[in-house]
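Only one chain is shown below, in C-alpha cells, and it's the form predicted alone.
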Amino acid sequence: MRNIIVTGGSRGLGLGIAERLATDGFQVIAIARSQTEVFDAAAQRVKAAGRGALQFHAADLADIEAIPALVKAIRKEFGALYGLVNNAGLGTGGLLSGMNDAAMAQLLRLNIHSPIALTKYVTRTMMTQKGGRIVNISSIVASNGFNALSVYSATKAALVGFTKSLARELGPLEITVNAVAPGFVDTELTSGLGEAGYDKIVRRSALRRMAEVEDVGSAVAFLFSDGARNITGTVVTVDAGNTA
C-alpha cells in the first residue's frame, strides 16, 4: 500500500482530501497539531471500507526545525512515501495597512516556509525510488485576487510558482508535482461569508454554485491515479467556473 502524506488533514478541506485518497487504496497519514473526533469517524469510514487506511501523526508544521526529524519518523513508522499534499495553511485575512505584522510572518511561514521544507525533506525520500506524487493546495485568489487577502494570494501564487519549477527539477526522476486551486469551497472556513456573500459568489459562478470538498478531493485523487502520469506541472482549478 502507497504512503501518502496530507498535511492539515484533520479536519476541513484536508481531511476530505485523506478521506478520499484513503478510499481509493492508498495510506494516508493525515498530520495536523492535533487529531479531532471527525477524523476519528473518518478513520472508522475508511476501515469499515477495507481498502486504504488513514492513519494520524501529530505535528506543528510551523517549527520548521523539525521537519527533517518529522519525515524520519514518519518514514520510519510507515514505510517509504509515494505521495505529499501540502493542504496545511493559515486563511489570515485583512488590509495590508493594518495587518499585524507578527501574524503577517506567521501566515507567510507556515503557508510557504513550511510546505517548502516538508517537500525537501519528503522528495529527498522519493529521489531515491524514482518516483511519486507532489499536490500543492493553492487557490483561485493567487491569480485573480480578492480585497482584504492580498497576503493570503500571495502565499498561493507562491506556490504556483513552487509547483512549476519543481517540476522541472524532479520530472526526470519520474516524481510529478501539480497543483490545484480551489474557489471558494463550501466548509467552515467560508461560513463567516454569511448568506449574502455565499450568494455572490454562487451568481458569480458559470454552474451557479459553489465546489464542495468532494471536488477537490476528486481532482487530487485524479492527480494521483496512473490517468495522470503524465500531467506536471500544471494547476487544477475547481471552483464551479467562478473564474471562467
The other form holds:
Amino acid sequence: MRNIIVTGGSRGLGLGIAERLATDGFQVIAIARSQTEVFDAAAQRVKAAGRGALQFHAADLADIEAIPALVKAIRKEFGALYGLVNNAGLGTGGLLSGMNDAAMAQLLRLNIHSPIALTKYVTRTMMTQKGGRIVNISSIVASNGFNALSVYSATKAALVGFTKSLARELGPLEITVNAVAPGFVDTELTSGLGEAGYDKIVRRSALRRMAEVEDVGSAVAFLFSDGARNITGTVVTVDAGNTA
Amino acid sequence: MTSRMADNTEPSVRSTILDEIHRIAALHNKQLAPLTDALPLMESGLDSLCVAVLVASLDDALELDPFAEDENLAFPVTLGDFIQLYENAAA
Ligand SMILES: NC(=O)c1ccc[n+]([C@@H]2O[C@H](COP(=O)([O-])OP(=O)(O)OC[C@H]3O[C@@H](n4cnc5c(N)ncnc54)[C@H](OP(=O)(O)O)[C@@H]3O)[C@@H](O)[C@H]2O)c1
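Now show me the form predicted together with its partner chain, since the one above was the form predicted alone.
Below is the entire complex, every chain and molecule, led by the chain shown above.
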C-alpha cells in the first residue's frame, strides 16, 4: 500500500482528506497533536471498507526542529512515502493593527515554516525512489481579499508560490506538487464566522451553497489518482463558485 | 582510481558513494565522466538535482548527512573532497 502523510488529519478538512484517500486504497498517516473521536470513527469505517488504512501519528508540527526525526520515525514505522498533504494550519484572524505578535509568529510558523520543512524531509525520501505527490492546502483568500484575514491570507499565498516553484524543481524526479484552494468550509477553523457571515458567503457563491469537506477530499483524491499524472504546479479551487 | 574496500564485510563509505553515483546517473540518464578524486563534482555528469538526490540517498544508505549537521559547511568541489567529508562524518 502506498503511504501518504496528511497533516492535521485528526478533524476538519484534513480528516475528510485522510478518510477519502484511505478509502481509495492508500495507507494514510494522519499527523496532529491529539487523536479525536471523529478520527477513530473514520478509521473504523476505513477498516470496515477493507481497502486502505488510516493511521495516527501524534506530533506538534510547530516544533520544527523535531521534523527530521518525525519523518524518520514515520518511515521506519510505515515504510517509503509516496505522498504528502500539507493541511494542518491555523486560521487566526483579526485586524492587523491589533494582532498579537506572538499569535502572528505562531501563525506564520505553523502555516508556512512547518509545511516547508516537512516537505523538505519528505521529498528527500521521495527523491531516492523517483516518484511522489505533494498537495498543499491553500485557500481562496490567497488570491481574493477577505477583511481581517491579512496574515492568514499571506500564509496561504506563500504556499501557492512554494507549490509552483517546487513543481519545477521536482518535475524531473516525477514528483508532482499542486495546491488546493478551498472556499469557506464549515469546520472548527471557520466557527467564528457566524450566521450572517455564512449567509453572505452562500449568497456570493455561484452555486448558492458552501463547499463541503467531501468536496475538498475529492479534489485531493483526484490529484493522487492516475488521471492527474500530468498535472503539476497548479491550484485547484473548490469553493462552489464563490470566486467565479 | 579504484575503490578501496574496508577490511570488514560492510561496504566502505567510498564504495557506497560510488555505487550511488552510478545508480543515480543510470536512473536519470546521465553520462558519467571517469570518477577520479580530482574530478570536480559539477563536471561529473550529475546535475545539481542529481547531487541533491545523491545526498538524500546517502542519508538513507549511510545514515549520514554532513550538510544538515554543519550549517557553515561549504559544499565540496571535488569528488575526493565529497567522499572525504562522508568518511570524516562516519569516523
Ligand atoms: N475551513 C475552511 O473554510 C478552510 C478554507 C480554506 C482553507 N482551509 C485550510 O484547510 C486546512 C485545514 O483547515 P480546517 O478548517 O480543517 O482546520 P481545523 O478544523 O481547525 O483542523 C486543524 C487540524 O490541524 C491540526 N493542527 C493544528 N495545530 C497543529 C500543530 N501545531 N501540530 C500538528 N497539527 C496541528 C489540528 O489537530 P490538533 O489541534 O490536535 O493538533 C487539526 O487536525 C488549513 O490549512 C486551512 O487553512 C480551510
